[in-house]
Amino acid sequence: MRTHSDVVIVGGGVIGSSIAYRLASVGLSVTVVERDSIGSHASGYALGLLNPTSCTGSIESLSHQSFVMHQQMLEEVEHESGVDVQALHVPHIELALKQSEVPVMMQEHDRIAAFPNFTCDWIQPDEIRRLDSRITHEVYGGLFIDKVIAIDSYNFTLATAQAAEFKGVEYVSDEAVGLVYDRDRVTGVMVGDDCINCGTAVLALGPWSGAVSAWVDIDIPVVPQKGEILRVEGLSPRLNFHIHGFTLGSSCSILQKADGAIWLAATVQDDTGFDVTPSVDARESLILRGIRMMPELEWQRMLLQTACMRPVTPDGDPILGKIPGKEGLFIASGTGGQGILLAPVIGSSMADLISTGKSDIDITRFGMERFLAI
């Protein structure tokens, strides 16, 4: 372990993980320390779409941004580690699965059909069927967007950290225990007994995030949202589309992924705190959504059911930047279910403010200052 890095990222997830290849892209000595093995939590185990048309508000014009970012990305860290994303490029549907859907669909269309690098078009349901003859015919139309890309989260996850040890950073399998101040200025990051000394330290840990507020003497209103996901044998032929809808009052995406099993994502349950069972309740309520969408899925056989944590923020937007009344200390978290979407962008912004101070890219909207001022 080194006893001296340029940056010290505490959390190597997809978010630390990618600020981290940007930071050693533009000559920084970088450690990153991670008390697990890297993918596996919500990195590793999210759906992997990037589908910027399904955000909006203050996260709409990021995502669009970490969506081009992504194409290129993809295309590097598999060169530089050798790890294959498997990603697809498919269209995404977006089902109106009952008659008062229909009017918002249509504002939405309007909005999605304004973005340069996206068409969408409405599609009646013969048409539908007329796509994929599996997809219920209890439809009144849809959104059909062309095309979103979906990756392996856990593949992309690696990639992105071998390729920043290809660029020379150092990966830590260790815990962060605390910080190292000069004053105001943090100097070092505490590993065990050990002190990895730095002049700039990021917190990218996640759901974690709120139980590392002692270190920097404000609260960090970051909480874990536990969410599952279904993975199920997959049709025959194969599923060439996203599939996504709202059903039994929450949504629901159908996804076949490069290996060929069917994802049915996910659930959202607060205030489980860090538990991560999977639940008979999930399990039943994903496979009732899936069949409503898709009769046939009845009979596929489960594969397996995963669980993980998502850092959410009181109002849903990620913080980034600077902590408050610290000198060079950063937090990135709180992406909630867009971390794998919203990684490249966070990476290029986040590398931006540590190394020059400034970013090209506007995140000012996404700090800690916003909590504070409460």
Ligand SMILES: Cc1cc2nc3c(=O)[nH]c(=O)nc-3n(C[C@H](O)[C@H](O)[C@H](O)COP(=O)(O)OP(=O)(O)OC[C@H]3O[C@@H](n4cnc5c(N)ncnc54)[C@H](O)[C@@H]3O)c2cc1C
Contents of the next structure:
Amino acid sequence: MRTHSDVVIVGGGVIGSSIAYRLASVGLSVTVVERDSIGSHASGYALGLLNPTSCTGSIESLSHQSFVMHQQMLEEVEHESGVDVQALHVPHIELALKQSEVPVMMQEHDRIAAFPNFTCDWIQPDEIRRLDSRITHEVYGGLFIDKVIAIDSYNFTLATAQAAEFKGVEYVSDEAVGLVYDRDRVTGVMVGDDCINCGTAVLALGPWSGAVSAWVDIDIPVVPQKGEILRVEGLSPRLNFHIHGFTLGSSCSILQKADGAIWLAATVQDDTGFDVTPSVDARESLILRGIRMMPELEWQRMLLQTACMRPVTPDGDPILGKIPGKEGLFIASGTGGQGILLAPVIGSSMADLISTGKSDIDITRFGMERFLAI
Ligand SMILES: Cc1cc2nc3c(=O)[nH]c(=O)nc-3n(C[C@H](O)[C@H](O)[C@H](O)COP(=O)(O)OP(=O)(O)OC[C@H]3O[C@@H](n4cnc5c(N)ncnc54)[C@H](O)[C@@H]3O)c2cc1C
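Can I have the other form now, the form predicted together with the named molecule, not the form predicted on its own?
What follows is the entire complex, opening with the chain shown before.
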């Protein structure tokens, strides 16, 4: 383990690794401290859908920027690491499963069609059946969006980490236990009894970010939100769309991934703490929602059920930037259900901020100050 790096990042998920990758690209020495294996949490188990058209509010523009950056980053990290991120370009079909959803979707149509990277069309039930007759016939129409990207989240996180290592980043497989300060300036990160001295530290602990509030003397408002996914046997012929709809009180995605398995995603469970035990309730709910949209799924054998945690903030937006009141200390967390999509834009903007003090990508509205003012 090095005793000094320009930057030490705590957390080697997709966010910490993307920042490390970009910092190393501008020539800084970087250490990432990761207590588990790379991609062993949400960054390795997420659905892996890159769909900025579903992002509204403050992160809408940032997510579209990230989608564009992803297309270059996927190629780069694949090339530098030799890891296949299993990218699929698939149309997205948003189903109106209730008549009352139709007017809302018409408004959505206008919003999405305004973005240059996507075409968006309203399609009638008979057109949906012509696209794939296995999609439910109990539908009032839908939006057809061409095209979103689905990747393997684990492979993408691994590829980014390995590409970062290739550029000189050191990954330390251990737990960070605290920060060292000289007055309010960070001078090191404690790993066991050892200190890695640094000019800058970045907190990228995902759902564990709130747990290190004591390190920074202010409350970091990030909590875990449990999400479960069911993988079932693939359909043949392949399902060539990402299907999404709201049913049984929640949303559901159906996606046949590059390895052939169908993923049904995902549950949203608050107040479960750090528990990631797969539950019977989640399994039954995901199956029912999947069958409502594609009845044929009733006969597909279950392959795997996974559970992991989204890092969420009170307003649903990420926290990006400096930790108020400290020098040389940054945070990148709270990416909720969009961290895989946002990784390139967060990696680049945070690296700009750390290496030059500013970024052309406007992340000022995501500063932690917004919570201190309340
Ligand atoms: C069910 C589900 C589906 C999702 N689907 C999508 C999707 O389709 N598209 C999308 O864009 N996003 C999706 N997401 C969201 C995405 O997975 C997350 O936003 C993203 O992975 C968060 O990345 P992270 O690096 O911040 O956190 P994590 O992946 O949790 O990584 C944080 C890391 O910090 C490490 N750590 C914590 N404490 C310490 C410590 N003290 N010392 C050292 N290491 C430490 C942990 O071990 C962990 O590896 C989904 C999330 C869930 C739960």
